[in-house]
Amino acid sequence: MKDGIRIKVGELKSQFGIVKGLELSIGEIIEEKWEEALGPTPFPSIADLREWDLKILERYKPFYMPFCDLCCLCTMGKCDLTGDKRGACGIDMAGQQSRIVLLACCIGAATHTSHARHLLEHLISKYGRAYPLDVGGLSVEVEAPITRLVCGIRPETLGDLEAVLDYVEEQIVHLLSATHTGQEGAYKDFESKVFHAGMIDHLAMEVADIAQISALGLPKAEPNPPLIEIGLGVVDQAKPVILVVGHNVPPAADIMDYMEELGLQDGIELCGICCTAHDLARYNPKAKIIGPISWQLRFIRSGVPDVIVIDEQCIRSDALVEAMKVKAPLIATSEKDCQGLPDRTRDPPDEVVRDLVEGNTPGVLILDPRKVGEVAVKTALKVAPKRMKFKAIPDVEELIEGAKRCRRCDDCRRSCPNDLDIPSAMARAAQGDVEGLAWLLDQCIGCARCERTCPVGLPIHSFMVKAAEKEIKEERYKIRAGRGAIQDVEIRNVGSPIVLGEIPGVIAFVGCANYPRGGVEVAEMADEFAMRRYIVTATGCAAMSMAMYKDEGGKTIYEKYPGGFDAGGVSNVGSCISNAHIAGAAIKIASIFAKRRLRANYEEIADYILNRVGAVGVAWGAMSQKAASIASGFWRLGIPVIVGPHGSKYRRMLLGRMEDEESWKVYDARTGDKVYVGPTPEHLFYAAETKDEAMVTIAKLCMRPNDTPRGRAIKLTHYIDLHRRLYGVMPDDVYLYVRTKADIPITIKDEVLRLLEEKGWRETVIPDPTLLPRLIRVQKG
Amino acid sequence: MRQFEPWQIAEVPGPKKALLIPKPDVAAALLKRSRRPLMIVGSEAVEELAADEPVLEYLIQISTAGGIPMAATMGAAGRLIGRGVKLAGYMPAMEIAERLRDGSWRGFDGEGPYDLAVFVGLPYYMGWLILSGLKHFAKGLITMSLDRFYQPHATWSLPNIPRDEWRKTVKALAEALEEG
C-alpha cells in the first residue's frame, strides 16, 4: 500500500502564534504488509502499457467514421480533414477522430473521478479517514481488484483511496493534455491513451463505490439483496413526493436519515431517477426507483413530484425550466450543475424552506447532504398540499385540439434520434385516435427534441405521455438492489467453468436509455442469456430496463432468475460505478480462481481475461462520454463490448478482420509456438444494427481460445442454435472456431462436419494461450 | 424542406456532400459504369416487406438486371435468407464497411476489390457514419445510397422523397436496368 508520512499535531505553539490541528502528509512510501511481490507496473503512467495497447490495436483495428470533415478545435480552423488533407496544425482525419475518442473519455473518467473525489471528501470528514473498507465481509478478501491490479496497493481505510485518486486525477490531466493542438498525432497512440482513460475511469469507479459500500452500509457483495418497487406507478401520490435524480447518494440519503429522525419513512415518498435511485435503494429498500435517466421528462412532467433534488450527472440541463413548469422546488446539491441557482448553504433552512414554499425562488443551491435532507423533506411537507400535482401534461381534448394544428412538416420526426413517425400519429391524434402517440412512448428515448424543433410549439413529449398515460399507471415492477462486489467464493465457484467454457459465457448489460426501439429488447436479451445459463449481470439504467417488463407468469427478470453471479443468475450490480465490480470479477478469476499475480500485473490478468474469460459487456443504449470511458476500460483488459446502433455515434469501432490468420495466432506458453486460435473474440467494439444481431454476436464473442473442447461444444451450441434460430441458416463461419473434432457439439455433428469438409478444415491444437512472450514457459534458442 | 438537405436536421456533414442522383437514369447509368459493384441492404429495406410494393423487389430486379451482387447486413440477412433471396454474403453492418475501406479485400467473391457500393435499408445514423468512414477513408471507392433520405456522405445519393415516390424510383431504376 502506497501511504504517505503522516505528522499530527494537536496544538503548537511557536514564535510566530499557536497552531491547532496541524497535519501534515509528506511524500509516500510503499508499505510492504501486502506479502505479494509487487508487479511490473505499479501506478503505470501513461505509455507503461503502451505495448500492451499496440499489441492489441494490431488485432483490433480502428475504423473511424467522423461526423464530419471539420477539426473545430482551435482558431487556426475551422479545417477541412476530407481525404488525405492535413489540418493547419498537421493532424489528419484518423488522428483527429481518435482525438475525439479521447477527448469523450477523459470527460467520462473525469465525470467518474470528481464524483469519487466528492463522495470520498464527504465520507472522510463524516467517518474518517481511518474508517475501514469493508464491501463484503469475510466474503470479499480482494476488496479492491481494480487498485491492486493497477496501482499495486491494498487499501484498507478510506485514508488510504485518497492516493488512488491523486493518481487518478494526475493521469486524466496527462491525457487530457495530450489532446491539445501540437501535441499527439498518431491515432494509435490516441487509442493507446483512450484505453489508459479507461483504465483510469474503472479505478475511479471502484473508489467510488468501495467506499460508499463501506461507509454508508450499502449491500455488500450480497447474492440476494432486496426487491425493490420500480416504475412510473409505483408512487403513492397522495403522499408529498421527492424525487432524485443523478449518481452522487449522499444528499439523497440525508432527506432519508431526516424522514427516519422526523418518523416520517411512511409519510413522504422519496423515488429516485438514474444512479442516484440505484444507490438511494441500496441504501435504504424504502426508496422506489422510477426509472431510468430517459424517464426525467416524462415523470417531473406529470406532475407528482412536490420537490425535485438533483446531484451531478444525467439530469437534464433544463431541470429547472421543467420544475417550474409543475411549480415544483428544485434544489441544487453540486457545485458541478448548479443550474444558475443562489448559493444557500449558509443560510438557516427555515428561511430557505420558506423561500421555496412562497415561491420566491423557484429553486435553490445547497453545498451541505445534511442541510438537503432537512430542507427537501420540510419543503415537500409544505408544498404539497398547496401544488395540488400541478402537471404540465394536456388532457385529451388539448391533445385531440393541438394535433389539428400539426401542419405534418416533419421536423419532428426529422429531430428525433429514433425517427419517430410523430406525423402520422399526430394524424391520428387529430381524428381522436391517440394510441399511436402512446406507442410511440415505448420507444421515446425523452429528449423532447421534437418539442423544440416543433414551428407550432406542440408538447409534443407530453402528448405522448398523455396518450400513454393509463400504461403508465400501470407501471409497477420490481427490481433487485445494487449488491455491489462479487463474492470471492462466487468467483471460486465458477471461475474453472467459465475458464473452461462450460458456463459459456459472462454477459453485462450496461449503461445509458438510449435504445433504438425501448428498453423492451434490453430485457429481451438478458432473459435469453439467463435462460440459456450465463452469467448475466447488469447496472445503471440497463439494469432498471430490465426490470420493466413482465414475462406470461406475471414476473420480472429479477423474480424469475436467482441474483448470485452464477450460471443463470441475473444480478443487478448497482450503478454506474458499480461497473467497477464486473470488471473486477474478471480480474479476480485471474487472480483468485487461477492464483495468477494480481500485484500491479496489469499485462498479465488483462492476457489472461482476454484468452480465457468469455465476458461481454452490452450498452444497447450507450449514450455518454461515462459510458466511453467505462467501454474503454473493459477493452483494455480484454472484454468485449457490443453496442446499439446510436453506439456507431461514438465514431470509431475496434473490429477484428476473421480472415486475417496472422492475428489470430497466439503463443503456445507451453512450447514458445505460435498457434492460430480462430477469430475468438472477433471484435473488441463493435455497434449492431439489431437486437438480433447483437444476440448472435453475444454467443460468438464469447468464445476464448482457452475454452476445452466440451466448453467450445457449449459454445458453439449456442451460437449455432441462436444463428439459426434467427437467421435460418447455419453460421458459415463454424469451421473457424472448431479447433478439434470434439469441438463440435454433439447433436449437430454430422452437418457441421459436412460443413467443415467442404472449407477444407484442418485441426489445430489447443494452446496455454498469451500474446506476452515473458509468459512462455520454456524459452527457445 | 429541401431535397437535399440531410433528413436528420442537426447532421452537417462539412465541405464535401453527395451529388444529387436527379433521376433513375442517372443511377442507372452508374451503375452500368461501375466495373464490380455491389449493393449492401440493410434492416429498415427489410421492414418495407409488408407494403403492397414492397422496394426489396425492386432491389433484386435491380441486382438481376444489373449484375450487382447483393450482400446484406446482419440486421437484414435473416429475413432476406427467409424469403430465398441469394446473397452474395453477409456480415455486420460495421464489418462490410471496414472491409470496403480496405482496397486490399477481394469481395464476397474473392474476385477483388469493389469500385462501387450501393446502400439502402441502413438506420439513418448508421448509413451517416458509415458512408463518411467511407469517404474518408476508402481511396478509389464510389458509395450511393439509393434510401428516400439525402445522404450527404456518399458519393451520389437519393434526395430526400416521400416513400411513394421512393418506391416510384426504385421501381425505374429497375426498369432502366432490365432495358439494359
Second form
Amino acid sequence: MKDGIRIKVGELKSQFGIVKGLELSIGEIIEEKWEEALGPTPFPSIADLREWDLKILERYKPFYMPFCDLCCLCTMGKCDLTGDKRGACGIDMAGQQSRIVLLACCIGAATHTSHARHLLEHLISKYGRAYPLDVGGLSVEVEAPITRLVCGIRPETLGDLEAVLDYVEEQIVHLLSATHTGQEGAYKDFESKVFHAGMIDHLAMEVADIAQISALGLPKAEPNPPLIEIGLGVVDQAKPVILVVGHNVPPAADIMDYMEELGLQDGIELCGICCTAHDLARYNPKAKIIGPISWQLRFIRSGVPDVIVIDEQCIRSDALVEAMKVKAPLIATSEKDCQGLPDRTRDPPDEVVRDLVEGNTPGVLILDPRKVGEVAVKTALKVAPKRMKFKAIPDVEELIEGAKRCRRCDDCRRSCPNDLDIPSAMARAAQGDVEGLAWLLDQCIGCARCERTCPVGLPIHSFMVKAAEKEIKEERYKIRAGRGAIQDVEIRNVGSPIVLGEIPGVIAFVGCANYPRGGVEVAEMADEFAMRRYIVTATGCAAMSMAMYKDEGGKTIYEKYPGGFDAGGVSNVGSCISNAHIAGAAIKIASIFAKRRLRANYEEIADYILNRVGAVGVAWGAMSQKAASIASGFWRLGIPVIVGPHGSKYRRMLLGRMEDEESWKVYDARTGDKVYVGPTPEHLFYAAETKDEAMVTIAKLCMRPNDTPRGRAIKLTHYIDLHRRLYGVMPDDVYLYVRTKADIPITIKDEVLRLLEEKGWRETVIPDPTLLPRLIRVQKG
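For the form predicted on its own instead of the form predicted in complex with its partner chain, what are the coordinates?
Next up is only this chain, free of partner chains and other molecules.
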C-alpha cells in the first residue's frame, strides 16, 4: 500500500477567479505485490465471523454470576432482572450481563487503539510515513501476522498501519453502538461481539508494538535480549531520580535522549513503573524497572523520585495528590490523563522548569514529548538538592505511636479487597513489633482503601512501607528485556512438536499479578511448567512479578532459563501491547509450519489453533477492561484463558460440558465423518480459586484433538502427575482423554486401564479435526 497523491498549488488564476493555497489529496494507492490469494474475510465486519463465534459458543456456553440484578443504564431504570424478569426495554439478565462484558471489552480495545493511534502519529511525525517496518530483519518474514490474518494486507511502512487503525476505530464505534438501549438483546450475539472486540484489540496492540519496535529500535525478536535491573533497591538514591509511569513510551524515550545529549546518562536515574518501564528498558537497557502497577504508591511515598512523569493507562487517579505529599513535581504528558494541570506545551522550557522548581505549580501538562524530556531533566537536576528525598513515610516511633491510636474497628480489613488482617498487625505494632506490617506489604496491592476508611486517619499503607523499609532497599532482581516478536525460524523448530503434542503446551502469563502472593505464585507456576519443558512466555506486570523471586541459588527465572520460544524457555515478550506477539506466534504456527493460507482467512486459522495448538493464557490477578479485551481476542482464536485467584470474583466463564458428548464432535477432514474427540480443550474461559487448581487446569487445557498418541501420553503424564501431587488422587476424568491405548502413559498403564474398564471406555479414532465443513477433503455422497 502506498500513500495517495497530494498536490499543492500556491496560487491559481483562472477565468473563475484566483485560488490560493489549494491542496488536493487522492486517498491511498493500493499496489498489489502479495502473491497469496485474498481469503474470505478481509477487514471483517461485526457479522462476518459470527458463524464461527456461534460454533464456539455452542460448545463453550457462557456462565454468568451477576454482581448486580439491576440494569441502570437508561433513565427507564432501575430494572429488576431477577428470575425470568425483563427490563423496560425487554432485555433479560443474560443479555444485560453479556452487554456489560461487551462494554468492558470496548473500553479495553479503545484504550489500546488510542495508545496505538497516538504512538503511530508521533512516530510518523518524527520518521515519516515511508519509514519501513522491521520487527526482526531476516528472522521475521511474517512481520504482522494478525494484520495479515484479519485485514488481508501486508504492511511495509508506518504509513501502511494507518489503514489498520482506521478499520479498528470504525469497528469500536459499531460495537459500542450495539450496547445502546433498544439495539442488541441476544446474549449470544453480545458474546460474538465480545470476540470481535477482542480480535480488533489484538490488531491495535500489534500496530502499536511493531511501529515502536521498528522506529525506536526496540529488540527485534531477540531470544536473549539483555538482562535489566528491576526492584525498588536498584535506584541510586544519591542521584536525581525521574520516575515514569504508564504505557506510552515516547516521553520517557525523549527523557533518555535528552540525558544522553547532555552526557547525563550516568548522572540521573531514570526508572519506571508498569509497561512504560518495560518499553523504556527495551529502548535503552540503562533504564531501570521499579515494578508492576501496584507499586506506585509505595515508591512515590518513599520520596525517592524527584520528578514524576505520567503518560497513560494504569496510573493512579490521585498521582498528583501523592506527588504533592512528597514535594515532587508531576508532569502529565497525555491528553487522556491531564490531572487538572495547566497546559504548558507552548511555554518556553526554562520558564516551565522555574515554576516547577520554585513550587509555583505542583505540576504541568506538556503534550510535546521532546519538551517533556528537557523539562523533566532540568527540573530533576534543580529539585533534587532542594527535596533531599523528602518522603511521606513516618519514622518508626511515629508508626508505633500511630498504631496505639488504632481503634481495632476492623473498617480497614473490611475495605481491603484482599481481606488482609491489618488490625492484628497494628496491634503488634503498638507493642513495638512491626514485622506484621512488613509482611502485609508483600500481600498489599497498594490501593490505600484502608487509609480512606480509617476513622482516625492513620496512613496505614505508609506504615507498611516503613515497616518493610529494610527489605525494600534490598529488592534487586534481573529481568530479561522484552524480546518482541517470535522468530519465524523458532516457529519452524517448534511447530511440529507443538502440533503433535510432543511439546506439551505454550503457557502465556499476562496481566497484573496483584492479589496476595500473586507475584510469587506466577513465578512458581512459570518455573513448574518451564521445568516440565512447556514453552513459557510472559508480558506486562506478570513478566515483572515473575522476576522478583529467586531460587535457592539466587537466580531469578530469567537467569535460570533461556529466553527462546522453545521447550523449557521463559521469554519476556514485552509490555501489554506485546501480547499481540503471543497471538501472532499461534497464528504463525498455522501459517509457517502448517502452511495454511493466512491472508484474510480467520476462520480456518482459528479452527487450526483450536484443534491443534496447545496454548493457554493465564491472567493471575485482577482483570482490567484491557485484560478482558485481550482475553476475548484469544478466545476467538480458540485459545483458552484461565483467571484467578479469587475465581468467583470474575462473574463470567465460558465452560464446556464434558458430559455433553455431542458438543465434542468434530469433522474428520479426511472422511467427513463426525468424530468424538473428548473435551479438548474442556473450557475456553475458566476461573480458578487457587494456584494448585490453575496448574492442574493448565495441563488439562493444553490437550487438543490432533495430539498424536505420543503427544497425548506426554500431556496426560503432566496432567495426572500434577493432579496427584496437588490433589492427592488420580483425576477421575482421565478416560475422557484416552482415545486409544497408545495414549496411555506407559509408567501408569495398568492403573489407567483398570480405570478405563470401570468407566466402560471405548476406543475412538484420532481424526484430522476441523469444525469447518468446507475443509473436508472427501465429501460423502
